[in-house]
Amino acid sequence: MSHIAEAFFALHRGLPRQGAGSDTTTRHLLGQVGPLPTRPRILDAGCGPGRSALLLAEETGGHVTAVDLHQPFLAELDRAAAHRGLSDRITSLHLSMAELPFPDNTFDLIWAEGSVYNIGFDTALRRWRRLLAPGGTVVVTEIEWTGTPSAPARSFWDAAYRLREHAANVEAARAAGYRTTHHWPLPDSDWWDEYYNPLEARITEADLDRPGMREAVAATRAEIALRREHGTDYQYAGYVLRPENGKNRMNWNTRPETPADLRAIREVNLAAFPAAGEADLVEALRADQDAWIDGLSFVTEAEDGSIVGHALLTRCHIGGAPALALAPCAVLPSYQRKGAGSAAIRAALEAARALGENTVVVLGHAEYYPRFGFVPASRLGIRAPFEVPDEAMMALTLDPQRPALTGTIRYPAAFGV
């Protein structure tokens, strides 16, 4: 860990909260699931010190299983736990919210609150589905824009973590295969109460000369200073979802494409587009040796094993680096505006990100990308290498960490441009 990190975890030490959220606004949102079993098995996701676990064990009946990778955080969870005789309806577990070792169906209520972040949204709700036991519920709160943001807003958070607007994020919990049954804003006594006014306290007693410390206690006060200044620009939001079985919000199974599958993918290219050009421009990637990347060519599967579904990222370069380029996306029309589009995009992202891929861009409906994080180019300092439109030339950042590629887009020799 560094020391800059070191220095954070030292600031949230022993805190109320370690982000934004009240045991009311828990309450609300547990009263918004509806009937439990008589003993619920919970999943509390990124749990920190443990507020909601300590909670929801009490006022469910049932047992919550905490994870957190901070051990300290897991420590104070168990001196809580057993001081208010809870010991026996909590577990403590040291695990990554993003790879969880549990059976399928083992939860009937999957709680995260304040921690989605550290893996998004998008990912979250994806890899917990199977987690989840028939009729069972995921409650999750999540930052998103309240409308058009300030600059000083958008530059913040374009930098930290990609927020979206109430409506994108219902569309992604959708294309994840859920439903939003309740969206809760948090009230804004939600942030200082319990969070940022006993950080305030903290940070002025902070030692400076620690290591980490001074970018720890600036990177602190000016996310503070921003909740102060253009607090109405963003908000944290409850979300209430249930898994949708209906035909068409099917759980997609995804994954690379196959020598076999070949065939396949051409027909729904061609039966996606009006023309050839789209299935011919795949065979062609495929043939370039310095745009074909194995492993990002992505089908999704209808239930028969089926290839209605298909998503492309090969290599194209901006400013001289490498980059990804999304194109082309084809769903066959029977099987349109049911997710298997969007499963094959987020998959294939997926896959990139897990192969250190950073930088990706598309051209497209300005109104569809978005759902996956896609914003202008232009915002990151991308350009065209021709004539468009600024809202349909997007790119996406895969890891908020590292800094986007700025310069014009090289594409493969395929795309004719």
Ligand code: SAH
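For clarity, a rigid core is taken as the largest C-alpha set superposing within 1.5 Å between two forms. Given the structure is predicted, the values throughout are model-derived calculations rather than measurements. Residue numbers count along the first chain shown, from 1. What changes on going to the form predicted in complex with this ligand:
Once the rigid core is used as the reference frame, the Cα position of Asn269 differs between the two forms by 2 Å or more. Relative to the superposed core, Ala218 shifts its CA atom by less than 2 Å between the two forms. If you fit the rigid core between the two forms, you'll see the Cα of Leu11 move by less than 2 angstroms.
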Contents of the next structure:
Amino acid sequence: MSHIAEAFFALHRGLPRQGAGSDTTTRHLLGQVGPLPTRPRILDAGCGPGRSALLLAEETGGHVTAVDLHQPFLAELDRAAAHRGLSDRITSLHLSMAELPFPDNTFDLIWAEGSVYNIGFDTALRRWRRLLAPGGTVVVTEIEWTGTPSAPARSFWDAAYRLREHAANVEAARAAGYRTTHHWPLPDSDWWDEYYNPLEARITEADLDRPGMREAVAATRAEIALRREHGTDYQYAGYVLRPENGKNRMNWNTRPETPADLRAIREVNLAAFPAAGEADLVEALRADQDAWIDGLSFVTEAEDGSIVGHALLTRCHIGGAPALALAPCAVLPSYQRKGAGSAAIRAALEAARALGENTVVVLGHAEYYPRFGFVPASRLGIRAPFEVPDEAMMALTLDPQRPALTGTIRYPAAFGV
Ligand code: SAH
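Please could you give me the other form, the form predicted in complex with this ligand, since above is the form predicted alone?
What follows is the whole complex; the chain from before opens it.
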């Protein structure tokens, strides 16, 4: 981290919040979400010290997975959660909100106050959509113009983050697949009471001899001065967003394999790969009692009931603890690029989650697997037992309440690695 970035964090350490907001606003936005399940699964993305994570856990009775890239904020959140008896309902994870290693349909509510600007409103909404369970909602706050801005406001924000007007944000949300069901400009006091006022007090005590601190203080002063002089030009606004129906995805039928499918599964694997290695691997794994788990070999059926795709999860170990390996995945060539493979993979991951499994690894194309939530395994502290490009060895956690396993992968013997 640069000296300036470190100085920024030093200036911000221990503040009640790390952006505009208030408990009143969090409660208001939560009230607009509508009915939630009894124990909703909530993601707080860019949680900072976790003011909203704590409140959401308390008010909903659910479980909050809170992610941030700044570890000291997560430590502050963990302490506050322990203090309020919420430790078992808040899991803090050191992860980027841009790449979340969770499967589809993981959360009933995704929350992000004062943080989406880090990866951009549009990127955040696109990447999070698959994470929403049916009936799920996204709530974010975003800075936006209130009208035509003055020149100083325009030049300040153009250098920091491209602001749009409300109508353009609604349109961007629509393009990302959401309907805006509520729009709520935060009151001006949300900028001051728990953010700029405490921050200004910090500035007066800042150690200006610390490397980077003069620059951090100057930038912070400029931002606060802009708010004082031109604050009516821009606002933070809460957006309550619901995914539009009609995901443009073929509705494939998937199911676990049955004994009658074995021949067809072999055919699919033979047709999908240039040699018989994968077809033989499936059979060797099926014969290996330590590797095979009933119910985690999934097929995709065409309309006539014939099998066109297959995905397999078997038992591997990471750092000696049980995990799952996804391999192989195969689709008949004439059915490729139509979602038949993804459907089998999603179904297998869903079944694994229902069995209480957590960490899954895959070796494969770095352009393909991230759509299911796989991230480079190295980022979760997982290593391949052989030389492999970092981005090709990927991992995913099925249950965000439990941390991923760490260590080196040990594959079943059938893989021959
Ligand atoms: N939601 C909190 C914090 C807002 S400040 C609040 O309202 O108080 C923005 C936060 O985003 C900071 O904590 C910062 O560390 C975090 N952040 C920045 N980039 C991130 C990323 N890519 N993924 C996750 N968190 C990120």
